[in-house]
Structures are given as C-alpha cells and as structure tokens.
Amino acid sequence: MNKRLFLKTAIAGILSVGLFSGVALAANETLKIGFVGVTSGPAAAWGISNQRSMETRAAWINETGGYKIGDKTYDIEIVAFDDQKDPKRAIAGMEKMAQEGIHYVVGPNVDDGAAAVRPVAEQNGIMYFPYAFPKSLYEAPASNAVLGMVANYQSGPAIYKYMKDEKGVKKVAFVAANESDPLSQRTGGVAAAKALGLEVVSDSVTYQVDTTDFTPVLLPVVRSKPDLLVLSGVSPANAPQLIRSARELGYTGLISTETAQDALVLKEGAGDLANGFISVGGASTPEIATDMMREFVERYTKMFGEYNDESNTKVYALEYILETLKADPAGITDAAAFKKIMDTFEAPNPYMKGDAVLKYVGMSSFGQKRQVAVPLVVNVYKDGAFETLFVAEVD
C-alpha cells in the first residue's frame, strides 16, 4: 500500500509540475523585433551598441514578466543581422526580417544601407529606425523610416554655434572619408558653418577608409590653419588615427565630429592626444539620467563586460516601438496603424528626469514626424571618458 501510495503521489506531482510548466511557458507570446546593421569592420561600434542595447532591454523585459500590449503579454526576441556596412547585405537582412514576419526593425546604421532597404521595408509593411541622415528617407512620400537619433544637420549647427560663441572659432576645415555617408555629412556641415558666418578654409580633402597613414591627408588641412577641424562622418576606428596624426603634425586647435564615438577606442588609439575631442554623445548625462537609465547601464555592463556611451541613445528605439504598439496594439501586424498614431503619440520618458516624454518629432526637418525625440548631448573627451559639454533638443 505504501509503495502504491508513493507512486501515485509521485506521478501526480510530476503531472502537476508538467502542467504548471506548460502554462508558464505558454503564458507569453513572442514579439520579434529585428536589427539590421553593421557589427563588424571600422564602423562596428555603431551597430554593436544598437544590438547590445536591444538585447539588454529585451532580457530585462523578459526577466520581469514580459511586455503588456493590449490584452496580451509578450516576451521580446531580438533577431539580429550584421550587414557589414554593405547595402546588398542590408537588403538581404531586411528580406530575412520580412520572411520571419517581423514588422519593426532597428537600423541600418549608415546612409547607403538605409536607402537600399527602403523598397523592401515599404513593400512588406516594415517600419524601420535607421541611424542615417538623408532627408529623403524621412520626407514624404517616404513614410516607413524613423530617424533614431539627432542628425548631423541638426547637431552640426548647434556645435558650431557653441564653438563660435564660447571658443572664439572663426575658421573651420572639413575632412571626410571618400564614401557617400561622410561626404553627405560634410556637405551639410559646410553649409551650416557658412550660415553661421564661419570661414571654411578647407572642404575638399578626403581619405579612403582603409588608410593607415593620415599624415599626407591632413598636412594641407593643417596648413590652412583652422580653429576647428571637423571629421565629418568619421567612424570610431578612424577617429583616433586622424586625431593622432593631426596632433603630431602640430595642430593645436579644436577637433569635432557629428558622429557618436567610443571612449575606449579613443583611449586605445590616441590616448591623451584625444583630450578635447568633441562629438555627439548618447542621449543622457548623469544629471538627467533616471534610476531606470542607471539600471540599464548596469545591466548592459554586466551582460557585455563594457558600456558604450552611444547606447544612451540606442536604448530608445526599442522603447519607442513597444510604447507605440502599446498605444495601439493593431500596429503589431499593421504598420499603417503604427504610422497613424505617431502624430499624437506621447508616453513618459523612463530614461530622463523631469516631465520629458517620448514623442515623434521632425516637422522642421522633414515636414512630418519621422524622428524619435532624444536629447542632443554633445560630449568632450577627457582622460579616457566623455564629459558633457552641453545638452539641447530638436523639433
């Protein structure tokens, strides 16, 4: 009797645990969010911070029970694709997202890739959040792309004005890689500088991305004696090399860029020579960061062993997607519903102190709301870390 009772009790317990586990596993549906961007090569830091930010936030959401949208709760799965900064691979990545039924994708990180995937995104009802600046991506009739950061033609004027007013800058020189993305940023920067009354003393010097000796590239630029040297669209890998070469040639003026950078890469590649380098930073500073922002940084660091300041900006894309879907769950399978609510969408900003809200902006730049509202934080590099120079916002 005791043996039969034991077996009956044990079997009942196993069935009970199995049923309970089945319920737990089936409780949350899975919502897939894609990432198509560069995670290898000279610009890898841009895409790596994207992917890691998404994976950190998704793991956090899943750990705490999932994300409630309408009457369902979802676990978030990040589906990532390295486009290697190649437009053809970016297209393949977006096609992969379409095949998996994914309607929301973060990336690509550069102009060519973001432009290349537009037809695939529009044909398959995919909303995508590029970190690329061509206005044609965000102006009508385009409507599926949402700029995930502050553009160079928005940050550039703010930086140059600060330099003019606070640092006495009068003469500016521009250097860019011989690629469409940085060349486009240089064009915008030159126009912004001239609009502010600054003298542009050099705007035609370019270099190949695989350059190892920047001395002959920078020599004529340094000879033009600018107060400010702008490294248009510079990748995190090339920035320290250019800075080092400029300083070794005797240049003592200011150096800046409108692209985000990696403090660790600057420290390893240029050391103290990078002190004073000005760049666009992540959309947070210690003064405005909430407890949730600080926890995000802690979780990211624990998950990957390091942190990239640019992820202060990259954390926002996934949050915007999920919060907008929460506002209208129909958007989960219908991009048209997502777009319809963007004009009036607002939600509390969990990463910024005060009464800041998540909302879509871009009317001034694009004539429609196709940009996430993140603070424009401009940093200066000093002794291995970034310090906040100033904070602004865009419309």
Second form
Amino acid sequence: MNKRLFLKTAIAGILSVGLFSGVALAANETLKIGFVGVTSGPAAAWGISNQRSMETRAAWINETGGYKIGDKTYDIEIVAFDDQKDPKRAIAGMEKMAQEGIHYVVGPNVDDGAAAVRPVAEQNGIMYFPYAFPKSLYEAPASNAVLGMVANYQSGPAIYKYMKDEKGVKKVAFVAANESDPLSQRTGGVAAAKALGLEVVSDSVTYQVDTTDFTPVLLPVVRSKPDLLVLSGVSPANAPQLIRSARELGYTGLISTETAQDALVLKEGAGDLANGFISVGGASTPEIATDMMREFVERYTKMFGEYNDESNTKVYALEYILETLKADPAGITDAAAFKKIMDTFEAPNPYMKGDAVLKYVGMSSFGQKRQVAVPLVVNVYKDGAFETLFVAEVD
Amino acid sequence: MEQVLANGLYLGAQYALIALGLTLIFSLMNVLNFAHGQMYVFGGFVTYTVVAQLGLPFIVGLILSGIVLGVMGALIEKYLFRPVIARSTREESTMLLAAGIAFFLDAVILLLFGEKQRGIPKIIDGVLNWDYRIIMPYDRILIGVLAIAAICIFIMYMQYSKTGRAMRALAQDRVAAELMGVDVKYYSMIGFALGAMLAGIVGGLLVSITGINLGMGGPASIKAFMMIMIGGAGIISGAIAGGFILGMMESVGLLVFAAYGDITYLMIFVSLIIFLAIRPHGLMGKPWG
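Now show the form predicted in complex with the partner chain, given that the preceding structure was the form predicted on its own.
Shown next: the complete complex, the earlier chain at its head.
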C-alpha cells in the first residue's frame, strides 16, 4: 500500500466511524439528571452510594436501549458534583446544574447543603431530591424539594418504640457531632424519646468530626449508664470509632443511629465490636426484593467492586424522577408539570415484591406530598453484614 | 481524674509526634508545610493498603509508611521547594507551594485510595481496667508507647548523630553552618524527608485506632500548627510540649465542659489567642526567631 492510498483509506475510515457514531448518537436523545452531594471526606459513603446507584441504573437503562418517555427514547446521563459537605460548594454545584439546563437533581446529602441550594433550585425550575431533614424544605411555600428517604423524626420514634417494647430500654443517652445535621437530629431524637416516656440521661455531649480519640468524649456519656446510646446523625466515618470507644470503655448496652451506615466501614473500623449496632438500612431487604433489585445489586457490585446496603434506598430517586416524567413528559423541561402530577402519581414499584407502588407521600409530616415512598427498614449489624430488624411504612 | 490524665497523655503523645515533623521542616527551611496533614493521611493509607489489602503484618505497614513518606519528602524538597527557595526570597512563595502540594496530595490520595473511611483490625485485643479508674484498650497503650518511643528515638537521633547535629546547626544559623562545611542542600533534603517520615509513621500508627479518610488532612494540619504555636515554632521541645498541652487541654475540656456542649475547642482557641497576644513566640520560642 503506497502512502497516498494509506492516507485515503485512513481518512475514509475516520469519516465513516464518525458518521456511524453520529448516527448511533442521534438514535436516542440524552436526558441529563444531576447529582450534587458529598462524595469525599467523612460522610463520603452517603453521596457515593447516591452517585453509584444513579450511574449503575443509568448504565443499565442505556445498555438496554434507553428510557421511553412520551414518544421519545432517552439515554440517561448522570452529571455529578462533589459538594464536599460544604454549603457554598453545594450552591456552586446547583448553579452548574442550572447552567447545563438540568431540571432534576438528586441531593444534597446534608441539611445545610440542602437548605443552601433552595434559592438556586427555585429560581431555575429545578426539582431536587435531598437526603436532608429540615421540614421547611418540604412544607409550603417550598415546593421544589422532595425528601429522598425516611427522615430521622419518622424513623427515630419507630426505633425507640421498638427498643422500649422489645428490648426493655428505659434510659437513653444522645451524642452528636458539633454540626447542624447531627445537632438537629439529636434535638428531634431527644423530643421523640421523651414523648415515649424514656428517661434521657445525657444529651449535651458533642464532638468535633475530626476527633481522633473518642474515649474522652464518651467517658461522661458511658458514666450516665444508658440502656441505649444514640449516635445522632453520625457519619459513616465516625460511627465505627464511637462504637469501638464505647465498647472499650465497658459499655454493654444498645447503640443505634437514624442515619444509614456502610457495613464494610463498620467491619474495618470496629470489627466484632460493631455487632448489634442498629441503623436505618436500605429500603429493599432480601425478603421483599424483586429480581430487578437483585440485578441492580449485581450490576452495582460488578461496576464498583463493592455494594453499600444504603443503595437499596438510593436507587429510588432516579426511578421516581423517570417514572414521574413518563407520567407527564411535559415535566422534562417544566418543573411545574412535574409538581402537578406528583399528587396523583402512582406506578408499580419495580424493586419490591407484591403490590407496592411508587408514589409521593409526606402529608402527615409536611402537609404536601414531597417525599418518596420507601419502606423504613431498620437493620442490625452482625459479622460484616446488615440483618433486617424490622420494616415499617411512612405516610 | 486518672482517666482524664491517661486520655490526655495518649492524645498528647500522638499530637506531639504529628507536630515534630512540622516543626523540624520549619526550623530547617523556614517552610510552613501546609501539606503535613495530607502526608499523615497518605501514611495512614499506605499502612491500610499493606495490612488490610495485602494482609502483611502491621509493623511492615508502619515501616513502609515511613519509607514511602520519607522518599516522597526528599523528592518534594529536591524538586519543588529547593528551586522555589533558590529563585524567590518571598516567604509566601513556599507557603503557596506547600498549599498546592496539599491539594495535589488530596487528589492523589483520592485517585489511589478512594474517598471512603478505611481502617485496619485492632492490633491487640483487650482493655486495661484499673478498678474503673483508668480504662484504656491495650492497642491505645501500645500506640501511645510507640509514639513516645518514636519521639525519644527522634530526639536521640537529633542529639547524638552526625546528621542530627548538622540539622541542628542548620536550624540555628544556615549561613554559619554552610561556612562550617555543612552540606546545606543535602541536610535540608534529609530534614524534609525526616519530617515527612514522621507524618507517615503517625498516620500508620493511628490508622489502627481512628481509621483514615481523605478529609482528615486539613484538620490534622490545623492541630499541628496549633501545637507548634503553643510550644514555639521551630523548637523540637516546644512541639513536644505543645502536643502534650493540647492533648491534656482537650481531655480535660471534654470532661469539664461536657454539660455545656462542644465548647472545648472554642475555649482552647480563646486561650490560644490570649496566650499568643501575651507570648507570640510560644512557650519556648525566641522573640527573634
């Protein structure tokens, strides 16, 4: 082959590849869904499970031909932004989403971040699905935020009641990081415990998130001899250290939290000392999971090399967004249409066996439907994995 | 009170070891190494990888953390700080470089080790319980003893070895040391490597107790700076004193102020501001530097 022939062949090849790939790309339009949350630092596990759940589901949809909404089929693209648990960065992230023309964003993961992005989301017609609990985000006049999980003021009373009735808990102590989320969760937890008639023996001890030795922090708490130690809003990084320090100080009672945790992090950080630790888990236990849920777990594990039980909950947000858009395709570019259909929206729940449906709830807590309906699953950690303690529902 | 003292001593030992590397680099090169915390985190991840991923003994992980960080420190001094110091007399040049290295190391750690909290199994099981007056897990005692041993070895090395004497001469008067035949470039590199090695060792030690994650570098650097401000920047004994004082203040504060929420560090910062207003050069520092 002479040089000229080689060049002609190469150019023709490049052109044809470009042409065909162009045709392939033109087959499906792209629907961008955003994620703004924490994927680095002590609370990274929360945001990572969000982002990976979305990326797993998006890859799955794209691999199987795309997602049909109205008369068009879309490939799903996840646009992710790490806010590093910093409200200022969360705002920057939401602004980036607005600049990219994205109308649906999952996150942020924490209270101050979710509150900070509210003006940006409302000004730019963005519906966002935070994993944060301030009621003001979900109560009127606010209307763009949809709570993506069960809130601590919904799970806390259920957990404490179970502890009181089943484990004979009478005295409870709370410890929280000196940050807005854990402190507000502690306040809610203390109120819920008192309402149930439990004696709160310690509720003033807090700690810095960068604490390297929790023994001095927990010493006064353990001395108050609670039956139940609640780690309010504890991050996955701090949980194993706190559990370990409490056990090493001789505490033998129950330990719980209303936040989701990572079994691998608990295993590495606290080992057997974490056995019996109670936390809020993913929304699809093995007993209620469908084949689709199991396939999701397989795909996630294959894609990222490990699985986080919390993703059983985090998988839902993207599904809710897509299914609601399917119910009214006008929502793709118009958040008002999306809001309008939320009140009546119902679709089969692909991740749960039986007659479970995807629907928006929250009337009891927020006075309007601004929460995704996912089962409240409470787990207990044992030997490197979570086991289901009980399952409840939230209205 | 015995428990508070024991907690303070344990905290102080690990803090002092963190501060030693920082103050060594400052004394030799007049460089505020903002990347010290990231070096500590890197060391922790090296031990984690060796112990948890490769299944090798903890001591191997600890030694490798020291070696990896030592080599990293030497390279950083030779190829980054040395050219900048040679070309710029402005102190902020090295400060900006250090901050840049901190961000760079954060990115490298994220790429190499991921963003999650990591930890290794306890190196010794069991808890010392002295009549409920002092409760201290054996692994904490071991880590505290190893930290104190590392401090003692470091002091003896600085005091009695040829390299240590050369570095002390360099710290006292760089020009005079050079005139007396001390190879300034070589010993600056050794000093930086030693400081980074200490950061790596303390990261390796603490990964067995506290675990490690990407976000721990910044707060570790802040605490290290507080310690050397208390003790006096560039003074070895000052860094040790600063570490133990901070550890003891934290331990006592967490007990005394437990009923008032998390005001321990607020009180420490207020005390530090007042202290520095009265004695800006720290406990053992000299007003002239």
